[in-house]
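As a starting point, one isolated chain is supplied in structure tokens, in the form predicted alone.
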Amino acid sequence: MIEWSEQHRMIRDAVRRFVAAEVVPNVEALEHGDMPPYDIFRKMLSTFGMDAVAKTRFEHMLARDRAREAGEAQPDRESEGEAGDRSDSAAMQLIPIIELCRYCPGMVTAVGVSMGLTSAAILSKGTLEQKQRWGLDLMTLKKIGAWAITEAGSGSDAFGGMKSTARPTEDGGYLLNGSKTFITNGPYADIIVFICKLDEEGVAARDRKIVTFVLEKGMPGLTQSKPMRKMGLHSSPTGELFLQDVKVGPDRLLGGKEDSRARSGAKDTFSLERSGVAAMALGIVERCLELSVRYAKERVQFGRPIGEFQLIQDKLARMEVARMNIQNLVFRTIEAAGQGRRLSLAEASAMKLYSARVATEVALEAVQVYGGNGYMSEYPVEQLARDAKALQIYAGTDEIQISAIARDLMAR
């Protein structure tokens, strides 16, 4: 895939008009106000008929699962149709994305971490009791989700500093306790993911079994913050959370078993949030070009435009180049998609890594194009470098890229 197909232009141009008209009209409230993103993103689903998909998706999702359990012929899938469909999926799903990312990146961090990695988490490693019971409301955004895995003290090292645990009862159900940090949709969240080592006498912290469990607003013991002041990405809320001797059932437990698979469902869930960090970084970078086209020809210094100033036509050319890399990447994501192939974690991490240096590099450039304008708020390149930075750093950062690129190639 080498450009956008006629579809998808036709599909681009329409998410821009509903981003006109819906969200820039209230970026203000979104980032300065008391706006959750929320019902912006529900009439999206329904304007484009999104919801209606995913619900067919997750019907279709059902099925497969029930037949499976039942040891019949589960539905092939090439037979429905789905290879060819596949790329076409994929490049629907990323074009919303990059457009609201032009303009306001925090709504899509909200949304992506309640429609993509709750719903993934429990979708792939659930039960298909636990599936039916909250997988719909999350893939439509009825009820909003959260992923909680970070701790004040863990940070990077997110499974060897955790100190949230589980303890198992009489009754065959579990006490939770713990905190949890820098959680997206924390505050609002009705539905989280939660991420805790078991309480296993005699083995050591570090060695404990990862669990997971579903939890739900209002379960007595928990406690979800307001949202957090940060630097940038304010239309997405984020907040603390604070178990104490929470109690949950057997059914709660994702996987219904304790095994070793919640590691490795968190880090596919890593590969998924990484590997769409090129689509926000594609939105912004786009956004930043063509403010700093439009000013560099609007603005005048010394009796002329600063886009005839070669730093300045330096500057742009190399937003160009950035805005052709990272575009590729997001296609070949699409083309990784058609293909039914998952990113690695080693390539979303470069993917990753690429991605929000680049944008965090191209959206600091806009500001100095700008030059003191450009470091004003009421201009929105000031924005976009706030948000941009924060691709550097949630999901990983840079340095845990770094690390495990470098450890896929030793292990060659």
Contents of the next structure:
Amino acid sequence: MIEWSEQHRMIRDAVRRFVAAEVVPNVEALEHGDMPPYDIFRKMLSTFGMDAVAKTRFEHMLARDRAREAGEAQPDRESEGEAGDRSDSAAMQLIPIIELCRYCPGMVTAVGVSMGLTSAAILSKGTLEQKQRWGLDLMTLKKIGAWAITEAGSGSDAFGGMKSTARPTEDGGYLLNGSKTFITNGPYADIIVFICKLDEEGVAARDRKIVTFVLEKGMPGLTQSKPMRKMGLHSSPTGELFLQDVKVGPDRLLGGKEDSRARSGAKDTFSLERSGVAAMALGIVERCLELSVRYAKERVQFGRPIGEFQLIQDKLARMEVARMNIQNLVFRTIEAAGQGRRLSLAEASAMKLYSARVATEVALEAVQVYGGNGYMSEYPVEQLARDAKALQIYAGTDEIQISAIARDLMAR
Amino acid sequence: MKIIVCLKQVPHQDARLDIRSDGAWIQEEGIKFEINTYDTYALEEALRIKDAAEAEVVVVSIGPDRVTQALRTALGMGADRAIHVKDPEAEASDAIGLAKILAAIVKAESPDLVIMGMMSDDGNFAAIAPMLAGLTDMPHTTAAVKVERSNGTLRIDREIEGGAREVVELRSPCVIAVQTGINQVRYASLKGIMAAKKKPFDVKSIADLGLGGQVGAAAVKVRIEKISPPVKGERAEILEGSTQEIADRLVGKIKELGLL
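Now that the form predicted alone has been shown, please provide the structure of the form predicted in complex with its partner chain.
The complete assembly is shown below, putting the previous chain first.
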């Protein structure tokens, strides 16, 4: 794939029209007001029939799971269907991300964590009963999801420093304790995937099994904080979760058993999250470039448009190189989906590392092209620069991506 | 019921327009195009009739390869079939030539209704709909802002001067040219866009329509001589003072110019 197809462009134009009509007039309220991002996205889902597509996908998934449980052979999910349909379906997920990130990367972060991360965690590791109970509501954003792994003392070393615990109780349930921070959608989440350690007698803290539970808003002992103030991504509500003796039954233990695969489960989820970041970066870079080119033509200094100065041209040219590279990475993701192949963790990490760094660079250079205006909130590059920085930190910091890539290289 | 919607693809409203070297039109290379705004309302009106009753919606457009995208978008929004008249001769036609092409299609298709925008965003001639009605001997109306159907009759509200409305009744088959803003134009759904690929899409030449020699450059009666960008004003006057003073002076200026 070297260019968007006619069909992709049609999807892009339709989504762009929606974003212009529904998101752009609300950016101020989303970023600096009290408007949570969910309702606009729900409207987008129903406008484009994405909710119906998600429902069909969910039903197929369940039918496959049921057949598997009944012992019938099932084709691998990734290799099902026509290659063209598979790549179109990947493109259909990525194009709205790109378009929204041109204006509001925070919205993509919030919704992505709910519909992507949280639902993927339940749908890939949950029992059939758990998928039925929470899956569809998350896939269609009827319910808001949060994926809670980070703690004050455990970020990149998510499992090592993790203090949250699940203590088995005599009735077969668990008592959950601990606190989580920087949780996207934390303040509004209806469904929370809570990752913690099994508190077993005689097992050292570092070697404890990782277990995951599905919690719901309003459970006794669960407190969801107000949104935290942060540098960027203001459209994405981030909060803390406090658990004090939250009592859960075994039906909320993800996957139904205390096996140690929860660690690799979390890693699969990372891979998905990382490839999505490239699409986000593309949206940010595309818009920064467009705005910078326009400004370079309009802004006159020393009697000439600043675009005629070579130092500005250098910035614009570098931005275009970045745009082409990130777009190619997005095309690669779509091609891989077409071939029924999922990107490896190392590949996804390499994509994420490059895209996030370059998006931050491009957005900061866009601020520089705009000069004093660029530093003012009135101009959109200011917001995009603050938002882009988060891409280098969440979903695994740059440093973590580098170790994932290097580990993979050294293992060859 | 069969409805034909005529669409024109025009330069995107955000496109940067430069004048072609012969001065008679804009440079079309490298700019983005979109469906003429007026025509999107016409398409939406047709799709609403389809939603309320059984109807086949056929979209028709004249133009080069790029027009495919406009027609596919219309199919993605819910139209059933597309006809693309692709012929360099067709593109060189004036309004009457284009109306003859559309008339040939209308005669072959025998629709119950033809809907289109009342004018194009780029040309602003507002000529095609009345010409097409004349050539096909169908009743027509322009500047439609409301369309209601009952038993083969269409009741149309037309916009006339000063915001007043005129109500006309037309017998089907007829031609309706719509005003903008008369409905909320839908978005193509993702499923619709995916399905658009598989919908019937006919490409026709002037020869296919039996119009050889009757349309195109040789038959042109109206030719665009020259287009020019709007002239930039020489000076602007900045009014200063308190809000009240500025308002008073502004009213004074308007009165001075005899505009109030």
